[in-house]
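One chain comes next, on its own, written as structure tokens: the form predicted alone.
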Amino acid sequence: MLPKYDILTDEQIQTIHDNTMRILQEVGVEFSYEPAIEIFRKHGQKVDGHRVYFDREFVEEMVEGAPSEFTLHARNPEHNLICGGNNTIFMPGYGAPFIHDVDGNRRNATIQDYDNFVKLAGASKNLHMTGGNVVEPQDVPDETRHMSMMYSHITNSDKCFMGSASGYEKAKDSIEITALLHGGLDVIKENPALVCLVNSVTPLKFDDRMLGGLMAYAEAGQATIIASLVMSGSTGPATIAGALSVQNAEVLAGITLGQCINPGTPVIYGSTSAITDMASGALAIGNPECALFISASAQLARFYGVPSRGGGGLTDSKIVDAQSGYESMMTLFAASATGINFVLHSAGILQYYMAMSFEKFMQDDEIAGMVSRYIKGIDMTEDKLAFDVISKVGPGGHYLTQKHTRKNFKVEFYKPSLSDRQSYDGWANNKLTANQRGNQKWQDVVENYVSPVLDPDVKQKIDEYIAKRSKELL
């Protein structure tokens, strides 16, 4: 793997961590959930109302408690994932309400658009997990949706998955449909298989619902991402190091909450946090300002030991064309080169996250695999210097019928699925652009999908926990 490279020095780090340490002393951080509340009094700081003005003492302390990498266990043991260290997971977006067609017509999201997602993702091999809540199936109740995309992960797909953050019940929800899954509350506990995103409300806040996922996730040892998205000009300061100082005081205050519940608990740094178009009001992410946010949470991160989260194949276009391309090419490569460990909203997402498209879907996948090329790096090792083809080869020769090429070319050269390297004249045949192939690539990865098999008495046992909660729940 390449190195990953820094866009702040080790002052510049130093200066933002202090100020973030003023903010947290100063301004404090607004919680309107009273058990997170109370843990804070239990731990000695000042509380006035709802808000907690944190001892930068106590913070250092809580976040150099938190595991600088964590292994999170999938029901097949060879989709397991290292987080942390120099380690990439490429995942699905997150959280769309709508779906955005070839032609670039809005519908909303339903449960079979979920599934197709999950089974693109478990057949990618550029895709290390199926993520979490892919879009918003607007034909399933709130009341028991949660479980409708837990199920749809845990039968469409072997690899690790994400799980609900709406609230203490929900996710107590899919901590227990997950712990039916790997045999018990104690086997994850010792091995988390959960991981949740837990999102602050910028500026310098955690409601309810957000605070009880945390809580939950963290008495039962699963992994959480806490993530803030300043809109640098609107719910933050319009200027990259004053968001991040914000963002940066989110994300410390629900580690610290995390680590105040359960010492050690695994964590991941979370930032989503990009600019304000002030023309429109509008959140932007297809820019250079989001990149540079995601590079130095990835720096920040690494500054606090602790693995890190950041988009991602993002965009502000509304339809796969060179925009979604361009701008989706950079963010990705910023999350990848500067050594983002947990890239959510890797493939799919359009509109500044407010819909998926299985067109960009299929691109963000090619894009995930090319970045992932690159990062690998280049093997210097004897066979790949090729010291010994070039000489038999020699001056005006050509290597296309050597053995040496035969073994190579497959390991040392990236195959795209979707970008056309035909001649014209093959091209000419139809002429199809990459939203056109991307439209055919996907349903033909659906329609050839198998699933996983699942174990037929876990499976039952999981059925008759949804039906339970589904009576009590509606």
Contents of the next structure:
Amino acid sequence: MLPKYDILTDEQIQTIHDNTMRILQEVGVEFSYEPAIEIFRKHGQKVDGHRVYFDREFVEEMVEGAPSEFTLHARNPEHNLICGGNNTIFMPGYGAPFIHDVDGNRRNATIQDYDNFVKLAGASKNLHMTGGNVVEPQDVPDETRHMSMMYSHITNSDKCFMGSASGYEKAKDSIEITALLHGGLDVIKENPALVCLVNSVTPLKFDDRMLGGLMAYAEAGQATIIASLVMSGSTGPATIAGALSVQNAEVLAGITLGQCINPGTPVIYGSTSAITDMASGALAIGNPECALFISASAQLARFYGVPSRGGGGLTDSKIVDAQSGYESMMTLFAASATGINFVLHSAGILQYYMAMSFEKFMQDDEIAGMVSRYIKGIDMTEDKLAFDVISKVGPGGHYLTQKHTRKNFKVEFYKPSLSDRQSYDGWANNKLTANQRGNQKWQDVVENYVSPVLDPDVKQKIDEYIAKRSKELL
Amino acid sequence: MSIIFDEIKEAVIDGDEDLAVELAEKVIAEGLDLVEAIEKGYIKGIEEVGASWKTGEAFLPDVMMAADAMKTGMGILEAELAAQGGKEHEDKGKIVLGTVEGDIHDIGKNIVGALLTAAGFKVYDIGIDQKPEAFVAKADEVGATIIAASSLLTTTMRAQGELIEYLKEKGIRDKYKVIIGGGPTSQKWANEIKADGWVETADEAIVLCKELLA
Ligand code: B12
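Any chance you could show the form predicted together with the partner chain after that form predicted alone?
Full assembly next; the chain just shown is listed first.
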């Protein structure tokens, strides 16, 4: 495994930390959620209306108490994941309302698309989780949408997945259903099985809905990503250092709240900060500035001793093309090389989080495989140094017929699944672009996918829970 | 006399709100022609910024700061005009703009507001998370003809439809043109809820409003 790359010096990290502490102390953070205000008041923080002014020592102590890594449990223990340390976890994009098809046409996402993305992630060798909210399925009612989405993850794969955090109630449903899957609330309290995404309202605010979600997860001992998306130039300063400080203040305030609710509850430091395109106001994510935010966030999380979330296969392109490839590679590479642990949005995203594409998913799956191979680094063990076979072949000759070659190439070389390495004529037979190859490939994978069997008793309990709740909610 | 109008124009172009206010006060103190100051100063300035925006020379902060400088400075002169009982300065149309209930995204809305202002419309921004009642109350108060509703979430889009339903219930649907926009919205959605217009970007919103008021 490659050592993780630091982009900031120790002094620079300290500078960002000091600037952040100054923001938390002198500017403060606004919480609209009363229970949160109550908690901070109890912990002796200065509260003025909804604004909380933090003590530096208090924040530092609370953040210190958060675990540096934790295991996320899957239905199939082979898919358990360690979140933290040197590990990188890849999964699909999150939250997009649209699908862009192979020709670049746009339509609303459906639950069928949802199932298909979960299957693709389930089948992928490069993605470790099936993610959460992989698209916004607009053909199911939004009152029960969170449960439809959970159901898709549970029935189509046995990898880890994410739950809803849109308010206390929906968060509760996600936790209850996961408890049914794993054998009880006490089981998952011991062995966290669910992650949710809680976003700050940049600049320097948290709203009710998100904090309700945070409350429910922290109480149940499930993991929470506390994430900040600063649009540098519009919702935050146009300087990277300034925007990073705003992000850092928000995330630390959120982590502090989580630790107050349930000391030691697993949290992840999250960043999706990027820049504002000043010609349109749109968020722009496929750029070097975003890669810098990602890299600095990985390092800040290491500094605070918590796992990190950031990056992904990020692009502003509307279709699989050269732009989608080079932008996604830049951001996924930055995330992996600098040590982001939890990479939401690894696969499928187009147009600054507005759309998902199946072809893009296949492109990013390939990028994830390439990047994973790269960060695995160079194996320097005796056998890999290959002295014996070098001496055996000697000057001249070739290695194609050596046992050493046959044994090693499969482990040492990443085998591409989308890239074209054919001869000119081989390629010229069909002249397919990566976009077109991806289109054929994802359909093949979905067609041949077999969902892992779910214990019928467990399935029945989950069916019953969802049926009962749906009746109440609709 | 025309020197101060040029200064006003420059203050708007520079996005210098303080100076725009200072010059408005000077215009009043010196008893200059208020309408002329508005038209040759503030409007002229914002028109130039609008033109550079179109050619891609100006960027969002340039336009938005210019719109703010113009709005505040010109506001002072308009209040003075009203106090003197003079004729109101003719704007291109009044628009009430807000983000619908349950939604707090406002960057896009703010941009739409600034660009419409720069294009000569009088924009009343009622903020985020707003009920139909609030849109209508403001529109009624200022005599607006267009109501513009922004939504960024698939879960709050239907509030745009509810706004139109509300107008129907009150029997005032014909009084206003309702336009909608924001990330997940589309022409198809606008047709479904029978909105009077939809566009994808703030630039197109200017064209749309001009058409609706033509
Ligand atoms: C920044 C942002 C936020 C910020 C908002 C800060 C702020 N002050 O506005 C914060 C962090 C607070 C936030 C919160 C949430 N967000 Co948000 N957010 C975004 C993001 C990244 C950018 C939005 C933006 O400002 N774009 C830039 C502006 C300029 O673009 P725009 O708003 O589309 O406006 C343009 C046009 O649409 C048009 N327009 C806009 N309004 C109008 C109105 C009229 C009348 C007209 C004619 C035109 C028009 O003109 C504008 C200029 O051209 C989008 C993703 C994206 N790329 O858009 C997600 C996104 C909209 N958010 C999303 C979600 C899910 C949320 C949250 C629920 C939680 C979460 N997971 O983050 C909360 C909801 C809070 C709430 N109750 O509203 C989803 C929505 C998915 C869906 N199902 O619909 C998106 C798509 C991201 C994603 N893929 O998950 N978000």
